[in-house]
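One chain follows as structure tokens, the form predicted alone.
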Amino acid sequence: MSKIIYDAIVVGGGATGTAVFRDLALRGFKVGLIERGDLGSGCTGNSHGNLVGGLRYVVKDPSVARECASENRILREIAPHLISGQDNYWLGRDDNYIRKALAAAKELDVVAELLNLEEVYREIPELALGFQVAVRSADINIDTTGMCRACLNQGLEKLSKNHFGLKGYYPNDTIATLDRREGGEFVVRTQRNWAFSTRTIVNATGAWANSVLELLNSGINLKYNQGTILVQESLSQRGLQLLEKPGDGQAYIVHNGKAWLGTTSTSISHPSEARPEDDAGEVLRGLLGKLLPGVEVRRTEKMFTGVRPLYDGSTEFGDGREVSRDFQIVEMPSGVYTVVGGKMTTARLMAEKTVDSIAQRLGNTEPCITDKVKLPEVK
């Protein structure tokens, strides 16, 4: 069987993988993407679908807050057709945390506009009484699957122009064998009998990162943290969040009349174990009841769970809420780039940093342009 030659093979078709594919293609690389199922069907599709503005992280993770704020502005410019709804409101009670958060937001250039409480209560009369602070953030809905599709399509279009006849996308497929030859070449064979030769592997499989690395007798120290989201009829037309120290059950994200309540934070030993906790419904309704009491009696329509792969480079680390949400790019072994952590909002930035490293290694001097080129509309 003849091998198709690529500069890079990306494994994983979520927000990170498709963003890396797009960036590589726009810089002129020959790049292929392998996805085991549908685009965005993993952690990306099981997230809140929230384009984060950074306010949640201004105290705990200021670098992440700054990154989210910057990427939020970029995505509003390059993908306005993927963004919908209204900016979220954050509600809290006047305390030291809120004062610290608002001061940090100003310093970090994170949107946190103080609102008139009376006007907020008139707009959303179902709110719990007693809130003393209301803030508008830049958090807003984003079509996560649409973003993956737009990145893929733009990458494939560029690939076709630069390297006519190169397929580029391999859906519903997984790697069967991955071998490293002398000189740094990787030979990839898939379950659907495709064979590739490449100098670079980008492992963007999220919580399943070690399943790829194990094929090379390698691995990284990951902690798996699951978050469950509960869906019910919405009591508000606008997404709402609690302005307090980050914890479980603080976000009420509204998509087309449905409220997504979340999330939990539960450690699991392997991503295959992910499923809603037995008490997830009760816990989430109780926690979000502090924001909107009516959620406690609303019927649950469904629940779903996503897995956060957390990494900090050490052999031991604490509870999932305590691990930074910043991203890490781990090159191990040489030529294999595993991208872990981060947020869906920062996927473009994660891709830029990953491809910068690849470009330097392979001698490509083309600059990143993904922050300037508009994403196409998707059907």
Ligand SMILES: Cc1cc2nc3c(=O)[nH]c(=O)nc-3n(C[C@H](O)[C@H](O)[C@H](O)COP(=O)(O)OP(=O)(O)OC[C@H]3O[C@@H](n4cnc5c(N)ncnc54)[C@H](O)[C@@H]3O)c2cc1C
Contents of the next structure:
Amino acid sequence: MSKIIYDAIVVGGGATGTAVFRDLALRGFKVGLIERGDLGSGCTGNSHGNLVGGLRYVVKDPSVARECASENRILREIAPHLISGQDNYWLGRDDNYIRKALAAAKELDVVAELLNLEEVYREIPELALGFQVAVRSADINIDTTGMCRACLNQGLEKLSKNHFGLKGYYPNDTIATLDRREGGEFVVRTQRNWAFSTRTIVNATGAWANSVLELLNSGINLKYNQGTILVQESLSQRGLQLLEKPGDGQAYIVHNGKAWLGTTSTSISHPSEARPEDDAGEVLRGLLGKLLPGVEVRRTEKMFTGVRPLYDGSTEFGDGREVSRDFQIVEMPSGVYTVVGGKMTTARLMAEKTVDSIAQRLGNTEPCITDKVKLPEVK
Ligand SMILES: Cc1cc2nc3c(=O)[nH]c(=O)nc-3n(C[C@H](O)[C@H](O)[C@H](O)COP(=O)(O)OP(=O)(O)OC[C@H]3O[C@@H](n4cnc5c(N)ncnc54)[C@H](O)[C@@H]3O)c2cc1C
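Return the structure block for the form predicted together with the ligand; the form predicted alone was the one displayed.
Shown next: the complete complex, the earlier chain at its head.
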């Protein structure tokens, strides 16, 4: 069987994989993307759909807060059509934490605009009593699968201009075998019988990262943490969050009249085990009842669960190269880039860092332009 030659093969069509695909294609690379299901069907499509503004992390993790704030600004510029709803309000009771958070937000250039509390109570009469402060943040809704589709479509359009005839996207398929040959070539065969030759693999399979690395007798030390989101009829038109030390059940995100309450945080031993915890409904209603007491008696319409891959920086097979804080890019073995962690909000940045490394290795000097080029409309 003849092999199609690509500069890079990306595995996984979530926020990360599609952002990497877009960046590689915009820099002129021949790139292919394999997704085993639908775009965004992993953690991306099971997330809160919140374009994070950074306020949650200002005290605990300032560098992540800064990254989120910056990416939030970029996505508002390049993808306004994927953003909807209203900027979230944050409500706080703990004077000490509020003081620290507002000072840190100012220092880090994270949006945290003090509001008139009386006006906020008038706008949202269902709010619990006793809040000391209300703040407007830059957190707002984003269409997560729309973002994946827009990145893919833009990458495909560029690919067809630069490398006419290359298919580029292989949906409902997965890697069946992955062989490493002399001279840094990888041969990829898919379950649908495509065969590719490439010098670069980007493993953007999120919590399933080790299932790809195992094909090369490799692996990284991942732990898995699941988060459950509960959906019910909303009590507010606006997304609301608790301004307190980061923990479970602090976000009430409103999508088209439905409130998404989340999240839990539970260790599991494998992503295939992910399912709502038996007590998730009770826990989330209890925690978010502190924000809006009415949630405790609303009917649960559905619950869903996403899995966060947690990587401690070590590998089972020697030293990988690790970059950054909240997300990690591990090159191991040489030419295979595993990208884990981070947020859907920071996927563009994660892609930029990954593609910078790949470009340097392959001798491509095209600069990253994904922060400037507008994403296309998606149907
Ligand atoms: C409950 C919860 C809520 C969250 N809310 C937010 C939020 O509001 N805002 C935010 O910014 N971040 C949020 N996050 C974090 C965010 O969802 C993730 O950081 C992000 O979605 C990860 O994207 P990804 O592309 O790396 O992984 P995924 O979205 O999991 O994508 C991996 C893809 O790889 C595919 N795949 C797996 N194995 C293979 C294979 N062998 N072959 C081919 N394809 C394969 C999967 O089908 C999947 O599509 C949340 C996380 C959780 C758990």
